[in-house]
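Take a look at this one chain, the form predicted on its own, written out in structure tokens.
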Amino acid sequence: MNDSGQNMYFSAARAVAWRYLHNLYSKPAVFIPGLVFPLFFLAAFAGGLSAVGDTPRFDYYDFTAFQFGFILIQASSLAGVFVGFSIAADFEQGMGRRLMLATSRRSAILLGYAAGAALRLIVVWVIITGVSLLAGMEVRGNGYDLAGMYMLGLLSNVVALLFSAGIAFRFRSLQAGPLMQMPVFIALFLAPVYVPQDLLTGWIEPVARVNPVTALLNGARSLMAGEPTGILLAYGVAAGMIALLGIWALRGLRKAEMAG
């Protein structure tokens, strides 16, 4: 691709990534449900639940700290499930064969939602964090552990991205929201949520084990204490995914480009 045609590839990202963050910002309907469900979580966990953290064996120095490993990690992937939701709307609405047609390279489209995607994140951070810490969250890491474990939620968000965009290029409908959200949800959730994983007991214990989410939250919880365990897993498990999802998606864009 020469310089030409790689200034129209970036610049059509550019244009889809701010056609996403305007809709985003215009429409408070569309923005806060991404936010409050974090929030709720995080009310309900590490306040409802901070006895929890008493519980013999339970060795993670701070309870509202571990619990915030675990809102990161959902707050990124939801916010790119919300992602896939406005793809199948801009589809079913015309918009997306519009953008089609205003791009000859339609992996562009793809790289501009991730773009948004990524952009709306750091808002989402900056809200949950200071929240957090206002809740008397104890921070042990240093600054280069939390650029990591804020890497390791852009990844989520990455792979959560890929997974419901490209459900939503196949099947071009809000109807096919669940299949974005559903799937995402019962991962995070199958995870080590209440308790470190050495705590887990019954079915859920190798469930946890073999869930690539596990990795992700145990690095994320590991970079917060200032004590990095598994990072080399979790990153390993994000960049198996993104590889994986990446090409999932694309198949998806070219659905939707041969359906027209």
Given for the second form:
Amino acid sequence: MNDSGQNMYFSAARAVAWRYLHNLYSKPAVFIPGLVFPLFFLAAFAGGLSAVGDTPRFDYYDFTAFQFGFILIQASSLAGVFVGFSIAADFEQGMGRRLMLATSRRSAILLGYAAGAALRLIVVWVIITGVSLLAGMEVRGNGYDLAGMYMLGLLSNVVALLFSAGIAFRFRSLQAGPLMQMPVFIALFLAPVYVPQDLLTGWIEPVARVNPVTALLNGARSLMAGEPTGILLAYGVAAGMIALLGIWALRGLRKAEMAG
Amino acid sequence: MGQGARKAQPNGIEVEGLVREFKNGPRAVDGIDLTVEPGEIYGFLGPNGAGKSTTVHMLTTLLPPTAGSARVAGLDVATQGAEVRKMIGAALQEAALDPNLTGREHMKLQTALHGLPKAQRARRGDELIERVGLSDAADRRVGGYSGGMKRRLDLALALVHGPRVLFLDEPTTGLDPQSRASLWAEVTRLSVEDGVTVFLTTQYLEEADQLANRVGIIDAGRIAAEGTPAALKAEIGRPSVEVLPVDPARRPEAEEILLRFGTAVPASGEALSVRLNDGIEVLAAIVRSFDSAGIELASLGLNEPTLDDVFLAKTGRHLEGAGEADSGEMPLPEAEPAGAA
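After the form predicted on its own, can we look at the form predicted in complex with its partner chain?
Below is the whole assembly, all chains and molecules, this chain first.
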């Protein structure tokens, strides 16, 4: 791609991102669920289940901070899933065709949605972090640790976005919503949500051990605690999933092109 | 690919053996060949389900062809899709608009999608909004626009990047006559003044007849006929005149007069009809003949071959909705029949 091609590419991606954010702003009903879910879980887990933190061998320093790690990954992932909903809605309502016609390099469409989702995510992070701090969350990680933790959130967002975009491009209908949402929900809850991984027993223990979300969650929690462990694994897992799901999403885009 | 297809026209369209087959379905487009000259308005006429939109989707790179080749503005739609999209504008059958955006915001989005320099975007958007007569509604959300306004906005959006080839897929379906006329005027202006090649699909005979330099008639995925509207009609035959005398007793006299101008052809009911030896210019002479013979006519109809007749002759079927859009019938006012003086 030459300079002019690059300018066109990024201009198209910015346009898609702008419209995505504009619609969130003008239709709060689209934005609010992605915020309410994590806040609800924060209230339910960090508030209602705070006694879990007193469980013997529960060695994390603060139950609210422990739950924040999960809420961060969950909120970031759901924000990615909701982008899939927007893509499906656009195709269902015809806007997808406009984007396909007006964009010379169509991967710019995916990039635009991703950029929009990342900007949306910042607002979600500010709110859930603010609420958690108000709820008494203690932060032990330094600035670098926290930057690393939020970066893991961003990568979770990209992973979920690529997964749901792949489905949205293939089905081009909001009826595929459950297919985007359910696997992400299941993967999130098959990770060590309520207690550290060492305390898991029964069938959930081996499942959580191989669940890639576990690596992201453990990494985020260790960074929050200022004791980074398993960070390379967490970033490696995220990078691997992004690579695989990137192919999945781009092949989905190709299928959407083939379907007209 | 044939020699013709290799010689790429600068902003024409060349299609050879184009096929689109859907999974478990019939061939929506079944090997069509067509050429659209640069700057020409090409009317693609056919009933619902004939393959018009599928053809447009292939030519606009929205759908890959199953077989055959197509070049738009000299570029192969199958292998040079990104370059083709820079050259074309398209307003498809259902205007793809975001109800939450205003007209002006749509222009902003579209100019950015096409990568227009930032400095030009607002000016270009305003210019096109004004051209399609939407200046007053530019800052209103599109959700509140009428069908005609949406069509006009869609056309403006298709033009933001100054395309060399414009695809309009049934652009006037559902429009009132005034909106239709204004859209026709703009399409003609684009072709005549800006040299834009226009590929227009329609089910309206009148639209194809009035707008198109040449017409392709598609039926069941195949081109049934192609040519200028006049040439296609001329292929079918000369016009005919049908009269109905008020007094049935004067029928033989009326027949005698009519036969001076042409040869008898079957007519409906009690009417008399002749296929004219010459063109419609003898119509005045026919009226004068009845007038001087003092024969009052209940009706006098001129039946020029229409594109529907062409369609009928080529496919054995009438085009859907043909009657409402194009009729050569000229019923006389009942109060003042010809020869009443």
